[in-house]
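Heads up, the chain below is alone and in the form predicted on its own; it's given as C-alpha cells.
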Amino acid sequence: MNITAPTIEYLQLAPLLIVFGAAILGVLVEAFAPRYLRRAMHIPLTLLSLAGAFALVIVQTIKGVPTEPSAMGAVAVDGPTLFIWGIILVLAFVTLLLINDEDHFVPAASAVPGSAEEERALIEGNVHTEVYPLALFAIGGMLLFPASNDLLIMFVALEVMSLPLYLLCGLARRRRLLSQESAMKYFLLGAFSSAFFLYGTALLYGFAGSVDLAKIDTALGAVGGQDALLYTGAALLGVGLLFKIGAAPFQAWKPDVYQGAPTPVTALMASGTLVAAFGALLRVFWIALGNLDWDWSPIMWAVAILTMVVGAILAITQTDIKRMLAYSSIAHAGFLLVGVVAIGDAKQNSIALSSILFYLAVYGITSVGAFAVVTMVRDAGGEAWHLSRWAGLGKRSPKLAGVFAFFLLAFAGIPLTSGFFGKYAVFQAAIAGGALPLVVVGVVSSAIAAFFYVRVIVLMFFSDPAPDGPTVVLPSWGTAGVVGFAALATVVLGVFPQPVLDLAQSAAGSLFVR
C-alpha cells in the first residue's frame, strides 16, 4: 500500500498532535464536565497521551529519520528532534506524577490571599483541574519550540510553552503572594524577552527576505550590504533565547520564579524548559546563523563564562533551598554552553551536539528528582524552604536524606553519578573544539559549585535537628515513584552510561534537517 505525502508528514508529526489534541480535550472537560469527574478524567488522559506520543517517537526513530522537513517546510522532525522529544516527554510524564498531588495548588486562584473565599474553597476541597490541559499545552510548545525550522513557528512555540507556564507559576497552595509574584515577574519579563525574539526575527527576515532557518543561512552568503540587520537580529533573537535557557546576564527571573512557583511546576521549567530551549537555541545558531560562528562564538564564550560564574558564586549566599537549586541551574546552563561553542567541521558538531543531548538527558532527570525531595520535606506551613530547617535531616529520615545528598553530587559531577559523564562529555568535545580556556572556567566553577552542594549534605548529616523541625511527609505513589525513577537513572547513567551516549551519538548524527 502506498502511504501519500501528506500521510507520512501526520506520522511525523503525530507525537505534537497527540499532546496539543489531548491539551484541546483537556479544555474540553472542563467546559462541560461536571467539577466532581474532571481529575479523574485528566489524569489518565493527560498521562496516556504522553505515554503514547513516546511510544510513536520510539516507533519514528526505529522506521527511521526523516531527510525532509515537515509541514510545508516549518517542523524538522531529525534526529536531535526525536531525541529532544523523547527527553521532554519522559520528562513531562514524571513531572505530571508530581502535579497529581492534590497539595501543591491553590483551590481558587481568583480568590484574595487570606480571605474567606479562599477559606471556603479550602474547606470545601475545591482543586484547580486547569493545571492539566494548561500543562499539556505548555509540553506542547516544548516539543514544537526545538523542532521548529522557522522562525515564525519558532515564536508561536515559545509563546504556547511560555502562556501556560506563567499561569502556573500563579496557582502555588502556600505563600500565596510570593507565588503571584513570581508569575507577575515571569510574565513581564517573558513578554520583554518575546517582544527581543520577534523584533530579531523582523530584522533577520528584513536581511534574508524569509524566515526559513536554512534560507538565512544561504542568505549571509549572497546577501551584501545588510551587516546591520544581520548582526542587529542575530543579537536580538540571542537575547530572546539566552533569557529562556537563564544564561547570566539574563537570569534575574529564574530563581524568584522557582521560588515562588508550585514546586511540581519549577520541576517542569527545571527539565523540560531548559531541554526545548537548547535545542531551538541550536537550531537558531548552528543552522541559521551556523556560517556566521566567527562572529558569535567570541560572544558566547563570555555568555558562557558570565553564566558559569554567576550560577555557582551566587548560590552560594542562598538560604532558600529553591533559590538554591535555582542558581545551580543557572550555573548548568553555562556548563551546556561550553558545548554550544565547541562547533567547527561535521564530526566535530557531531561530538558537540551528541553531548549536549546527553548531558540534558542527564540533568533533567536529576533535577526533577531533586525537586520531588523538595515536596515532601514539611513545615506547618508548607515545604520547609530555608536551608536551615534541613539541618540534621539525615538523622531524621536517613533514606531520603541520603537520596537528595546523591541528586546533589550528581549535580556536582562526582564519578559514579551521571552528571560525571555528562559534565566530562561536554568538556572534552569543547577541548576538542579548541575551548580549552572555556573548559577551565568550567572546571573552577563546577569546584565552586561543589562547596554549596556539599554544605547542604554536612548541614543534613552532620547538624542536629531542631526540636520543631519539618517532617516527611508519606508520599504518594506518583511522588515515590518519581524519586525512585531519578535515582535509578542517576545511579544506572553513572555506571553505564554508554547506551544513552550512543543514542546521542546516533541522533546527534542526522545533524538537523533544513
Given for the second form:
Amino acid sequence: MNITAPTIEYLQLAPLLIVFGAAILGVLVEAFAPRYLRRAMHIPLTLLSLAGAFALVIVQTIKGVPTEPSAMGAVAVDGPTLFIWGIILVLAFVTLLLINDEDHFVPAASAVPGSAEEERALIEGNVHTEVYPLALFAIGGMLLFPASNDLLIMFVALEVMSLPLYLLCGLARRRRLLSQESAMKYFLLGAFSSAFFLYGTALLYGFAGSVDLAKIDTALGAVGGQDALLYTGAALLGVGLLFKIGAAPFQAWKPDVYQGAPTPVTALMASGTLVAAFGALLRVFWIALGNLDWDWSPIMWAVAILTMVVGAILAITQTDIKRMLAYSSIAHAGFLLVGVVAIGDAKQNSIALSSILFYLAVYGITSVGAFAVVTMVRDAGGEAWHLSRWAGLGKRSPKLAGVFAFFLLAFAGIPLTSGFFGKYAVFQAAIAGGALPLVVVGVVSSAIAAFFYVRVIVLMFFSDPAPDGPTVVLPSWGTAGVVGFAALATVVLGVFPQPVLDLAQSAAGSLFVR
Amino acid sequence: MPWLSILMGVSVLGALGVAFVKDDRLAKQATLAVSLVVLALTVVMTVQFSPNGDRFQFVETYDWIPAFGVHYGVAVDGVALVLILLSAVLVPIVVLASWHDAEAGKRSVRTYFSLLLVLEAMMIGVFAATDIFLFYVFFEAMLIPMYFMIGSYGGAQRSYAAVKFLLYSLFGGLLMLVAVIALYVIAGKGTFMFPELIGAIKDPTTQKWLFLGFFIAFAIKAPLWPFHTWLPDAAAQAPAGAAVLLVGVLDKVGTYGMLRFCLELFPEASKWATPVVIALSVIGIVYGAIVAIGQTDIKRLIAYTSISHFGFIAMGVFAMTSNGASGATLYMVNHGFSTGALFLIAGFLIYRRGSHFIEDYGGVQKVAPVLAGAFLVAGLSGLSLPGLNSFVSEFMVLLGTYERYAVPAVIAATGVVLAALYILWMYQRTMNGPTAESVRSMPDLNIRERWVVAPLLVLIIVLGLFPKPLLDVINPSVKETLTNVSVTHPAPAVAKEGQ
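Instead of the form predicted on its own shown above, give the structure for the form predicted in complex with its partner chain, please.
Let's see the whole complex now, leading with the same chain.
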C-alpha cells in the first residue's frame, strides 16, 4: 500500500505554528524554569510570538493570497482568513497586555475560596503563570477556527480555543465563587454546544460522505433523498456555532461568564472569540451550506432579530457593568448576523463580507478598551462592578470617564466613532441585499441599546459621586497603552475609516477559497 | 478661499485650545475671542456671497470615504448661508450670556465653553454639508455636545431632560439613517452628493417611504406636534445659553432639512404628504400657543411658544409657494433672534431670583426697567408686532399659505392672537403690578448683560424695518428649491389624467 506524504505549506501556516509553538514552549517553561523566572520568560515569549505571527500575516498579505486551501485542503488561508488573523492577533496582543497586569488572577486556583491556603498563597505572592500558555493555546485555537476548511479541523480548533478559556474563566482573584461558577457554566454549556457541533458534523458526513466544506456544498446538488440528515446536521451545526457567538436563544451563558471571568479574559472572549466564531460561522454557512441559503436564511433572520432585541432589552435591566457589556455584546452579535444574511451574487457577498470584517475589527478593539477601563475602576473588594458605584466618576477622574463614555458612544454607533461606520457598513450591505426589515429592527434595537449606554454616561457625568466611591488605580503602562490604543483606534477609524475599509474590501474581494 | 472649512477649523481648534486652558477666566475670554473671529469671518464670507450667482457657492468637495461614496462636501446656498450667519451671531452672544452659568453647578467651566465651540463647528457643518452622509454625521454628532451641556450644567431635572432629548433625537436619526442608506442603494449612483441625487428617486412609492424616514427625523428635531414633548423639558432644564442654541439653531436643522432634503429629494412624496404636514403644523400652532398660555414656568412657556412658531415654519415650507418658503426661511432666522433674546432675558431674570415660576415675580419693571424693557421688545417680536422682525416672516408665511391653502392659513392666523395673549399676560404677571417682596432688591441688567441683549434687540428692530438684504439672499435659493420640486414633475396630475 502506497501512502503519499501529505504536503504542508509551512509558510502559509506559519502564524498558526508560531503561536502553537510558543504555547508549547510556554508549557515547557512552566515545567522546567524556576518559579521566579517564569513570568520574565513568558512575557517576551508570548508577546514576541504574537508579534511575529502578525508580521507573517502581513508578509503573506503583501506576497499574495493563496488561492488553494493548504495542508491537503484542511486549512484555508485566504483573504478573509488573513484579515481575521490580523484582527485576532492585534486583539490578542493588547489583551495580553491586560492579562500581564498584576492581580487579576488567583494566587492558588486549587485553594478553596476564603481558606487558609489561599491566604498563604496570597502572602507568598504566588502567581499562576500558566495563564500565558493557556491564553496562547486559546489564541491558537481562535486562529485555526475560522481558517478550518473541514468540519473536523473546525471541531478540533473549537476545542483548542474553548478548553483553555474554560480554565481561565475560573481564575479570577476576587469574587472567586462567581468566577468558578462562570467557569463551570461555560464548561458545561460549551461542552453541550460542542456535542451539538460534533453531532451535526457526523450527520453532514452521513449526508455528503465528506467533512470537507466544499464537498458538502457539491453534495447539496448531487445527493438526493437524504434531507433528514442534511437538515438535522445543518441545524445542529448551527446551534454549535451560534452558541459560540452568543446569539439568542443560545445567549444565556454570556452574561454569567463575562461577569465571573477575570476581566482581561472577558476582554479576550468578547473580542477574539467573537471574531473567530464569526469567521467560522461564515465559512460554514456561506461555503458548506451556501446553496441551502433558502432554507437557513429565514431562520437566521429570526435569530438575528431575536438576538438584537434580547441583547438590547435585557441590557437595560442590568446593574453589573460586565453583565451589561455582555448583553451589549449579544446585541452586537445580532447586528453582525444582519450582515450574515445579506447574501446575493458574488459582488453582494463580498460587500457583506467586508462589512462584517470591518465591524469585527472596530467592535473588537472598542470592546477590549472598554473592559480595560473596567479593570481600572476599583473598590476595596476589587473592581467596582455595581453600576451605582460608577456614579460621579466623571468628576473624580474626568479623563478615564471621558474615554469610557467615548467607547460607549462607539458601541451606540454615534457618528465620528468607529462603531458608527461598522454599523453603517453592515446595514448598508443588508439593505443592498434586500434585508430592509432586518435593518429596521436593527435600528430600533440600536435606539433601545443607546438607552443603556447613555444611562452609564448619565451616571458617570450627571450624578454626584458617592462619598466612599471607587478609586481609579494608576494604570500600569500596559493597561494605559491598551486604553490609549483602543481610544485612538476608535477616534481615527471614526474619522478616517477608509484604510481599514480598503483592507477589508480587498480581503473580502476574492471571498472564501473552497 | 475654503471659507466653510476655515470657519469649522477655527471653531474646532478653538475648542481644543479652550479645553486645555487651565485658567477659567482665560478659557471664557478665549472662547469669546474665537467665536467673535468666527463671526467676523462669517460676515466676510457673507459679503462675498453673490445672491444671483450659482446656487451653491464656496464649494469644497473632497473624497472622504470612497468605499461608501462619501465626500467631505460643503457649500452654501442662500438658505444655508443665513442659517450659518444666525449661528455665528448667536454663539458669541451665548458665550457672553453664559459667563457665570457653568460656575453655578461647580462643574468644569472650560468643558462647557469647549463644548460650545464644538457645537458651533457642527452647526456650521450641518448647514453647509452638501453630502447627505456628511449632513447625517453632523446631524447625529451634534447631539452629543448638547447632551452634555444639558446634562451637566442644567437645572434640577437635567439628566432626565438630557436623556429624553438624546433618545428622541437619536431615534429619529436612526430612522433617517435607514432612509439615507436606502437612498444611496436605490439611487445607485454611488455617491451621497446632494446635487447629484436630486431627482434620482423616481418611483413614487419608494419616494414616500424615504420621505417618511427623513421627515420623521426632522419633525422630531424641529419639533412638530405630536413629536414635541422633549422640547419643553430640554429647553427648561438647559442652561439659558444652551437653550438658545437648542431652540434657536439646533431645532432649525429640522425645518431646514424639510426644505432642503424632503422637498428636493422627494418632491412627489412631499406633495403627497402636504395635507398631513399642514394639518400637523396648524395643530402645532394652535396647540403650542394654548398650552403656552397655561404654563407656570417661564422657560417652559417660551419653549411652547417655539412649538407654535415651528408650526408656522413647517407650514411655510410645505405650502410650496415662494412667499411661504422664503418666509419660512426668514422665520427661522428671526425666531432664532427673538426667542434667543427671550430665553436669555428670562435666564437673567431667573438667575436673579432663583425661580422658574411666573408667580414668584411681579412688578419687576419698577426695579429693573432695562430688563423689563428688553423683555418687552423681545416678547413683542415673539408675537409678531408690525415693525419688528417676526412680523415680516409670519406675514409672508401666512400669505404664502393662503395662496394655496386658505382654511389652514385662517386657522393659523388665530395663533397670532393667542401669541399676544401668552406674551402679554406673562409680561403683565412678571413685570407689571405691585413689586413682589422677593424682587424688591433685584438689580437691573449689568454691563455684560446689556451687551448680550443689545445686539439682539438691534437685530430685531433692524430686520423688522429692512428685511430686504436677507430676503435678497434667501429668495434665489428658495426659487431654485421650488423649481427642483416641480421640475421633476412638470405636468400637474390633472393634466396627466386627461391625456
